[in-house]
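Okay, so here's just one chain, in structure tokens, the form predicted alone.
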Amino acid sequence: MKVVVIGGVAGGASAAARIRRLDEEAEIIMLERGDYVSFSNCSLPYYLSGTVASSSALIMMTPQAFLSRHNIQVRVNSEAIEILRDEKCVVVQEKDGKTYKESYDKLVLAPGANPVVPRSIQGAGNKNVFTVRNVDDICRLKEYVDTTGAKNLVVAGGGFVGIEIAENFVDAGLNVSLVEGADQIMGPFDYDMVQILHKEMMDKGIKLYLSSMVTAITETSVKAKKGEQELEIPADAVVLSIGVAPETTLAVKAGLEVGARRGIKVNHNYQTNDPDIYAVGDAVETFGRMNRQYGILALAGPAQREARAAADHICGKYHNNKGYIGSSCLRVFEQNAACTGMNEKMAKQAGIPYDIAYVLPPDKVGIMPDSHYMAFKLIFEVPTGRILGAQAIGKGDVTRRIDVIATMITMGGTLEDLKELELCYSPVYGTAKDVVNMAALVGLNVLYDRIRQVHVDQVRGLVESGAYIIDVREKNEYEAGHLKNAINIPLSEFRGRINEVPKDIPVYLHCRTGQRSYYALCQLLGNGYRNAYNVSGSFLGISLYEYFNDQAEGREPIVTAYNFK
């Protein structure tokens, strides 16, 4: 059997190596149009700050290593320009322009995706404008900044790559601005959660221009538009990180089908409509387990699983394709962020009835010197309690918590399952009732109508309308900063002052994170009150949610002082 693989990064390299492990006799040829194969794509931004010391460290495997270790022939600077399906061969163009035909029994397409560069942006082709997809791209960007002495950098796009580039250039000492067309960065996170990341980036000196579209780029600035407002942002260099589009040119030319999202259409074995041609990675449309629709997911982990599945099928093995749930993480300076499954936007779009549990417990026992809050949002289906997704942001180990939720989703877990989940515990790693267990308990209280809650995004409206809000923190906490119209009845005095709480109007309770106010709510419920609500996230959550927009818009705060601890 002769297998030709087009594309030598995550998907292509993984498929080739897996085929070799299953079939020692197969002839395997990998074609890569660039200079390198098997490089660490996700590590590229960290070369800008020196976290990755040299560009050579980004390269995981050389053509010589592929040949000696796996007996796989790798041809770099060799671009597949046409697939002749009737002849079962690929037309290859070398760097010097010469072409030749390479036959195949099975063909694997892993061409990846290309950066989106909108034609509407004037000056997008200027020498000070860059995109980042490979080692050559990141080296050109760093060399330009180093040799020109650039001080002002603008990143267009607030996704994973854009944020990582912005962070690393701040670490390298540049003045960084980020322009994003949506009203938030990081689309996989909900608006309420991402305010923590907005605050972190602003605190670290990055100027965020949200709901803003880049219109033109000059040698010294970026011009953008926010509504009717015209912006001009100083820029010695510009990185366009607006998004990527599946590379389907070769597939379309060969008559292979594409799907509704313009990615290569594949079946459960990653075969195209030509059964001898497979496709994996960023260029394909794969099944979304959560919304039951096909979509495009540009993540390395799923790409490697797809490559393994395609290789298995080529070699006569089969697998159970459960689709993807979409798990991802990133670091934003001192904050770690991770998410999995559905966010609220996705659940609404899919028409799934849902509710949320939003908690801010400590990531480890509070007396530990490096204990910090962890903002954790759990989304679950109503009335089944099926876990749909989660998001976590904090200075601690958010990825471990989100990995737990990803596992629960994969196994079809519910809030009851998560409540009973037994996890490792030590004061230096977590709490006896872990963050995820706490979220499950809150979720069950909501699901079973034990409590009613309002979310942090509703609090401004309550304050401005003069709602009856009770702050159950202690007096010194209240005096250090509180909601402007909140009444202070500390939990330590609550039982003795319960008659002060009215029964004829809605009452909203909060503390620092929601736990003490829950205790107060239970006291009210036990004394016949049916008009009380708990504010999920409480004062810490309110402060984190309100702060960025207060500063960015110059609006009047609803608190006398913020609390971020």
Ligand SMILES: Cc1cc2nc3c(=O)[nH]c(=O)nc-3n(C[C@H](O)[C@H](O)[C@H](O)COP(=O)(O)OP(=O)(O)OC[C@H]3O[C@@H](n4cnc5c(N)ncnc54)[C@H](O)[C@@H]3O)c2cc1C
Second form
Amino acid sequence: MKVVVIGGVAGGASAAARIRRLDEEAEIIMLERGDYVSFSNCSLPYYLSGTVASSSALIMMTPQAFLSRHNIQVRVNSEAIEILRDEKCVVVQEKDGKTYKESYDKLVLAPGANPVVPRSIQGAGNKNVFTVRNVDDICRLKEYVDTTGAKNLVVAGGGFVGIEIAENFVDAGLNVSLVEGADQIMGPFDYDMVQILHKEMMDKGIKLYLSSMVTAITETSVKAKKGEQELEIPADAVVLSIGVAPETTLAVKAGLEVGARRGIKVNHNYQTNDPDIYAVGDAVETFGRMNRQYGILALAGPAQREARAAADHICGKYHNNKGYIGSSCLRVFEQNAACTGMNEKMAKQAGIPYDIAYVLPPDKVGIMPDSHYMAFKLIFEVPTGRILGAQAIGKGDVTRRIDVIATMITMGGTLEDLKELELCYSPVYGTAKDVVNMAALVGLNVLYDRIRQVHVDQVRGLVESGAYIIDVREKNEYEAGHLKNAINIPLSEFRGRINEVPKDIPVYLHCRTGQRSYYALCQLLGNGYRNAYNVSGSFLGISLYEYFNDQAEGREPIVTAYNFK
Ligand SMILES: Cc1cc2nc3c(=O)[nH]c(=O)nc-3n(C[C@H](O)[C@H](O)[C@H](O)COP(=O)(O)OP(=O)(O)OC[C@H]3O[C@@H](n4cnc5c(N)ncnc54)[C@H](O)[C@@H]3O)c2cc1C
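Switch from the form predicted alone to the form predicted together with this ligand and give that structure.
Then the entire complex follows, led off by the chain already shown.
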């Protein structure tokens, strides 16, 4: 069998190596149009700050290593420019322009995706404008900044790549602004959660321009529009990271089908409509396990899994394609952020009835010196309690918590399963009842209608409408900062003062994170109150939710002072 693979990074290299492991006799040729194969795209931004000291460290395998270790022929600077399906061959163009034909029995397309560069942006082709996809791109960008002494950098696009580039340039000492068209960065997170990241970026000196569209780039500035407002932001260099589009040029030219999301259409074995041609990675539309639809997913882990599945099928093995759930993580300065499965927006879009648990427990036992709160949002289906997704942000180990939820989702777990999940514990790693167990307990209280809650995004409306809000924190905590119209009845006095709480109007309870107010709520419920609500996330959650917009928009705060501890 002769297999030709187009593209030599996450998808292509994984497919080629797996085929070799399964078939010692196969002839395997990997074509890559760039200078390098098997480099770490995901580490590219860290070269800008010197975290990755040299560009050569970004390259994981050389063509020579592929040949000596795996007997795979790698041809760099070799672009596949056409697939002749009738002849079962690929036309390859070398760097000097020479072309030749390479025949195949099976062909694997792993050409990745291309950064989107909107034609509508004037000056997008200027020499101070960059995109980041490979080693050459990052070297060009770093060299430009180093040699021109650029001081002001603008990143357009607040996804994973844009944020990583922004952070690394701050670490390298530049003034960084980030312009994002939506009203939030990081689409996979919900608006309420992402406010924590907005705050972190603002605190670390990044100027965030949300709901703003870049319209033009000059040698010294970026022009953008926020509604009717015109912005001009100083910019010596600009990085466009507005998103990527599947690379489908070859596939389209060869008459392979492309789906509604503009990715190459594949079946559950990653075969295109030509059964001898497979496609994997960022270039394809892949099955979403959560919404049962095909979509685009530009992540390295799924690209490698798809490659393995395609290789298995090529070699006569079967693969149960359960689809992707979408798990990802990101560091934003001191905050770690991770998410998996569905967020609220996706659950709404899919028409799945859901509710949420939002908790802010310590990530380690509180007396440990590096214990911090972790903001954790769990989304579950109503009435089944099936876990749909989660988001976690904090200074501690969010990925462990989100990986637990990803496992739960993959196994079809429910809140009851998560409540019972026995996780390892020591005070230096977590709490006896871990963050994820806590979220399940809160979720079950909500699911079984034991408590009713309001969310941090509803509190401003409550304050402005003069709702009856009780702050059950102790007096000194209240005095350090509180909701402008909250009444203070500390939990330690609550039993004795319960008669002060009116029965005929809705009552909203909060404390620092929602736990003490839950205890107070139980007292109210036990005393016949039916119209009482816990504020999930409570004062810490409210402070984190409100802060960025208060600062950025010059909005009047609903608190006398914030509390971020
Ligand atoms: C800066 C950055 C940071 C990232 N961080 C993360 C992260 O933290 N976590 C994560 O999961 N994902 C991350 N990703 C995404 C991840 O890198 C991609 O999802 C993954 O690399 C996709 O693999 P792929 O093989 O489909 O495409 P690619 O890795 O892009 O490889 C495709 C290759 O095909 C070559 N090619 C294209 N057309 C042809 C042709 N006609 N002939 C020959 N060669 C061709 C291209 O030159 C390219 O090298 C990041 C991406 C970038 C750019």
